[in-house]
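Just the one chain here, laid out as structure tokens, in the form predicted alone.
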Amino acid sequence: MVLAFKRETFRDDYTFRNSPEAVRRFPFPFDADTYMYSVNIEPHVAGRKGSVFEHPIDIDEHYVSEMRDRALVLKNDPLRCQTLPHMDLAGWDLVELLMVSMSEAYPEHFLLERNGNDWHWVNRPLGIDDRFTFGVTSTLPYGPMEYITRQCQGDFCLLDQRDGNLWVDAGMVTTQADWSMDFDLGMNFFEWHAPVPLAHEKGVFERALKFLMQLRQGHPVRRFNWTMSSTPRLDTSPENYHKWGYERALITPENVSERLHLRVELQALWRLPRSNAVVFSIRCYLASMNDIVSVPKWGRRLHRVLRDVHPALAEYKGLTRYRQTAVDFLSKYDDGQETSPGIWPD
């Protein structure tokens, strides 16, 4: 499949738009009309053709523009990508995982040739043609994790498993929803998730950690997370809060349909073969309220979810300032009809 890549921006003039095809494949995260934080983990296996689940690594029409935005973030703040020295092998594991996945799923755009440790990688959309020695960092222009994650949509954290816990010891994080790689580097699983309300009391993270510690190679898993953004800005980091925080006050009944976006993270976790580390990918998708209500089931359901979401979750996700404006807009698209189970349109 040959993809048509768009030229668009996720800052300043915000020219980001979803094509009708991108709206249809948007990973709507709610399988019911109510929401409470949960692990919601399932096997990361091939799913419906044309959906974001079709391939292990999803590349879409926004690919080239997202990679340009990542390069801008790194130019201004190199600390968005960090790796502790003992995670170098995990970085090479990630190189293999992403290069193999991308070249097999999108051979029109990516080529990987391997002759022992002599590798040849071609990324046609970004104009990259590199030969390197697998495992030898000096043969790449960046460290292995940074090299490949500069070429793949989504954020990536590498988790080291030791002392009965998982530790965030490396990561490329430039599209985060209000958290900081620089701050979280070196934290364990519980420290990393400490700000999440309600879930700790319910034992969600204890169960999640127990499950992930037993994650097997070749059996990746996935889950959804979500929030909302007052613009289609990818980089909503705490480091740049002064650049985007005020935008939340700019949502009005007149512009909510275009400015406010549902921000969905398709999160996946793989066990890596050589290092035994776990890679945690966080792939961000954005859809405006106009995009959402173009699918009647989604418009009804999002109205009900936002209307009834627990206040503590609304506060944690930063929805409080504009939640009622969104609910009022979406209410016009909720005819009271019953919605079918699952995330797919009726």
Contents of the next structure:
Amino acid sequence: MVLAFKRETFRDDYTFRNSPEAVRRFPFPFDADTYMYSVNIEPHVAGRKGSVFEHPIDIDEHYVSEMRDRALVLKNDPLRCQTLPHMDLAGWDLVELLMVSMSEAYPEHFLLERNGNDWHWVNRPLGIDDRFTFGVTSTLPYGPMEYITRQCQGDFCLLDQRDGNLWVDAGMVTTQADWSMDFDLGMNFFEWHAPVPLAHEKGVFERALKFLMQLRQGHPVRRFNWTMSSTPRLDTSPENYHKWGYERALITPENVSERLHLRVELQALWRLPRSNAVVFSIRCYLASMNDIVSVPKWGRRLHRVLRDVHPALAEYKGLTRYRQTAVDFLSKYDDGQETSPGIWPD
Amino acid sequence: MSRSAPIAVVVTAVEHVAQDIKRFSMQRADGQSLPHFSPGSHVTVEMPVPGGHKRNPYSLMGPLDDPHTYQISVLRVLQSRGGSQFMHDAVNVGDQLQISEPFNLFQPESIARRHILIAGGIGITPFMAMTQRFAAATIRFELHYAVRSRSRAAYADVLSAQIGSHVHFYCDDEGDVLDVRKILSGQPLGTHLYVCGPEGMIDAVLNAAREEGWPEEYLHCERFTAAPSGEPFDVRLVRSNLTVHVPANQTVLEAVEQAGVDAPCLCRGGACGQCETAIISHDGALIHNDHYLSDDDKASGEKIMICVSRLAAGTLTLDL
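Next up, can you give the form predicted in complex with its partner chain of this protein, since the form predicted alone came first?
The next block holds the full complex; its first chain is the one shown before.
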């Protein structure tokens, strides 16, 4: 499939927009009219054609602009990408996973040729044509993880498995919902998730960790997470809170439909072959309230989810300031009809 | 997580490497490359043995740099369910086998300052890949390899030639004794200990390390517990609404798989905990052979690890 890549911004003048096609393939995360944490993990297998599940790594119309935004974030703050020394091999595993997946799914845009350890990688949208020796970091312009994740949508963490736990020992994190790779680097699964309310008490993390430690090569899994954003800013980081935190207070009944965005994370996890590390990818999708209500089922359902969401979750996700404004807007699109099961539009 | 689709492989070499030990090399039947694997990984080999199929786990020895070939080593065990004898007597070059994807339950600690590897006999196999990785990455390690006699010392020549300065050999019948306390003394902080070999050796090494004050998280072992045989009995699977006969030389897990039930499992050695199954009732004595359940769990009669444990006789009713 040949993609037409848009030129747009995720900061300053915020020219980000979804095309009608992008709205139709938006991964609406709610399969029911209510939401609570659960271990909502399913196999990451190929899904509907044209959907974000069609390929293991989804590349879309925002690719080039998102990579440009990532480069800007890194230029201002190189610590958004960090690798502890023992994660170098896992970084190479990630190079293989992403290059193979991207070139197989989008041969018009990406090419990978391999002859033993001599690799040739062509990224046409970004104008990259590199030859390197697999496993030899000095043959790349960056470390392996940084090199490939500068060319792939989504944040990526590499988790080392040891001592009955998973440790977030490397990561490229520039499109995050208010958490910091620099702060979390080296934490284990429970430390990393410590701020999440309610889920610990439900035993969600014990079960999730047990499950992920048994993750098998070739059998990746995925789940959704979600929050909201008062602009289509990708980099809502704690480091830059002063640049975006106040924007939450600027949501009004007049601008809510355009400014407020549902922010969905498609999270996927893979076991890596050589290192036995686990990749945790967090791919962010944004849709404005206008985008959402263009699908009647989604408008009805998001109204009900937001109206009834647990206050602790609303607070943790940072929704409190504008939740009522959003609910008021969405209520106009909720005629009280029943919604069909599942996430897809009717 | 349940077992995944097996990989069809062709045996490309069978070599007699020591007394009662054969090395099997295999490649994918379709000519494609095999998945890369991390040192410490094992695969499960399916064996179409008369009287019911068997699945045994074997460590992947290498090579780490050739994605077309896997090598495993098999010790012939006479008092067993027949899997190793099948491998020794019936598997030849050109034969096809089904293996699982690699899975790692014995991964070297990535942040260790130094690794001490202690192998007894066939327990050398997981360390073959580990030492390749350590040597290539100049990671500090030492290997202590104990055998009953020189004729049983598989790969001693290869190890001497490739990483000789890191290896210490001990032959029982020549009076060499592996002195665990001596090995452990004077090791720098951040040293991790790994042991693989017979049950008694693993316990002796781990106990010595504990007595020397080594913290539990620095001690690692892989137990090559072959699932023991026993008397035949029946298993009733409530959720699947099936009754399955378990012959003397098959495990509950193998019998259940043969009946088409996809039961979760990983190590097949009673260690990983994946196949823990709730018991609804049993009318014979339970024989727990695993290393996973606590003594209280075993005494409760409510749980069983179906990869190695069984019933003395009668019918076992499981929530499966």
